[in-house]
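Take a look at this single chain in structure tokens; it is the form predicted alone.
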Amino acid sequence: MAAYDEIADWYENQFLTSRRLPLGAPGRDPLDIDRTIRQLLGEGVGVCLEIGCGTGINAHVVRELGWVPVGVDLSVGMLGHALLRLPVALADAKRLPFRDSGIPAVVSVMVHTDMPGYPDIIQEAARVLEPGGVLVHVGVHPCFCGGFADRADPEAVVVRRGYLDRHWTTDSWTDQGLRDKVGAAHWSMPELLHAFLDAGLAVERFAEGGSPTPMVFAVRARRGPR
């Protein structure tokens, strides 16, 4: 994740400005990420592992729900900021440094487009989840975000050819975001949902966030009993 090492300070100090406002402050959560985590993860106890935790900006929401947040990421630069917010480990999400069936909850927040092998990562998350454990995925909306989607006018998102083409691109409608800097993998809605089913997880709930056209799509899935 060398690309994120290069932009870690920008990501923390400029890109995440709204997420660092006090809880409940106007404009703090324009994509409804906090709300979605609360809605789908819910209250609980024990470790909640965040895959691709970045700078750890989601830790306070997870902690507020009663969980103990722990994060993994491949970017040393991003983890340098995350250390101030939660315990972290430098690790590949395809080879999580945790034993089988030992973690009650896993979250993945706005990172699946950074992971070309995301279905394998869902499989790995299922491996470390304890029976009955929950996986919450919060990511950019497959239908309305990507190199094929022009969001320059929030009232009229233009979706061009490319939605059905699995690809990696740095095409972006803005130079103020991430994708022109680090690129993004695209998964169609069926491909994304099949990743949970193929990992043997039971899909329970869905959510969308952002308006007037959603930018976020979220899933709660659960590992079955042993």
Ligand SMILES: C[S@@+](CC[C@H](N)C(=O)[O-])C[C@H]1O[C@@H](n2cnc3c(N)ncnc32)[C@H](O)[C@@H]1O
The other form holds:
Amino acid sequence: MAAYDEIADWYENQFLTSRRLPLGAPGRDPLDIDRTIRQLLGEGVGVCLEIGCGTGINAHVVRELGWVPVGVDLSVGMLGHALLRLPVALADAKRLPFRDSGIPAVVSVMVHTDMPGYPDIIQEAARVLEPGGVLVHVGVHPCFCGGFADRADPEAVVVRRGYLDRHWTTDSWTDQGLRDKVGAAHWSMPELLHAFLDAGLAVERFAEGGSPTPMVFAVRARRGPR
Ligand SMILES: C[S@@+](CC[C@H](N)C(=O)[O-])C[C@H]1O[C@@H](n2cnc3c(N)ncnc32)[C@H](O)[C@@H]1O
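I've shown you the form predicted alone. Could you give me the structure of the form predicted in complex with the named molecule?
Following is the full complex, with the preceding chain placed first.
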């Protein structure tokens, strides 16, 4: 049973309403996740594969940009919700069920802390990307969000000891989040950025989201031409 199976309904019905308010609501994207996907992915055509698509909440932004969203995830429970939003496959992002060099875009949104083998997963994403294809990573900010960061007061985030110790933890400043339920891996900024470089991708752009202290850090990387 995948870790998210037990919390899939809570994720869809409660957690996502704090991360994203209903469509059309003012300030509906407080972490700037939609804005960041728009900014880094940009308009395009063809398949955009989301690794760890969860309940499929990002499909509408990807579709708005002209892409055809397709998702993979390990959790049957999460995919039960995602099915209503995009075509999906039950698969481990470590072994994507796609041939080499056939997909023009891959997005990874708020998942790297769920993937202890993230560098291998980025390598696998690079394998399925076509030459010139784009990979967009949007994840929790390595510096300001982790078991070491106390965000109880958003005006004064406290960064405690722990940033430098790569670890998996369920420690969290809140019991309303994910880390306390399924745990999360921490990647320092250099470790995260090396994952793209080690996969042979060219890193092109960066973005941060959320304020006053960013909670999201994003990267656009590209597979080189043939
Ligand atoms: C925090 S949720 C994010 C879901 C979605 N991307 C979003 O933005 O709401 C993390 C998701 O990653 C999935 N996941 C974790 N490890 C995975 C793996 N190795 N392969 C595929 N999916 C994985 C989990 O099942 C879960 O649905």
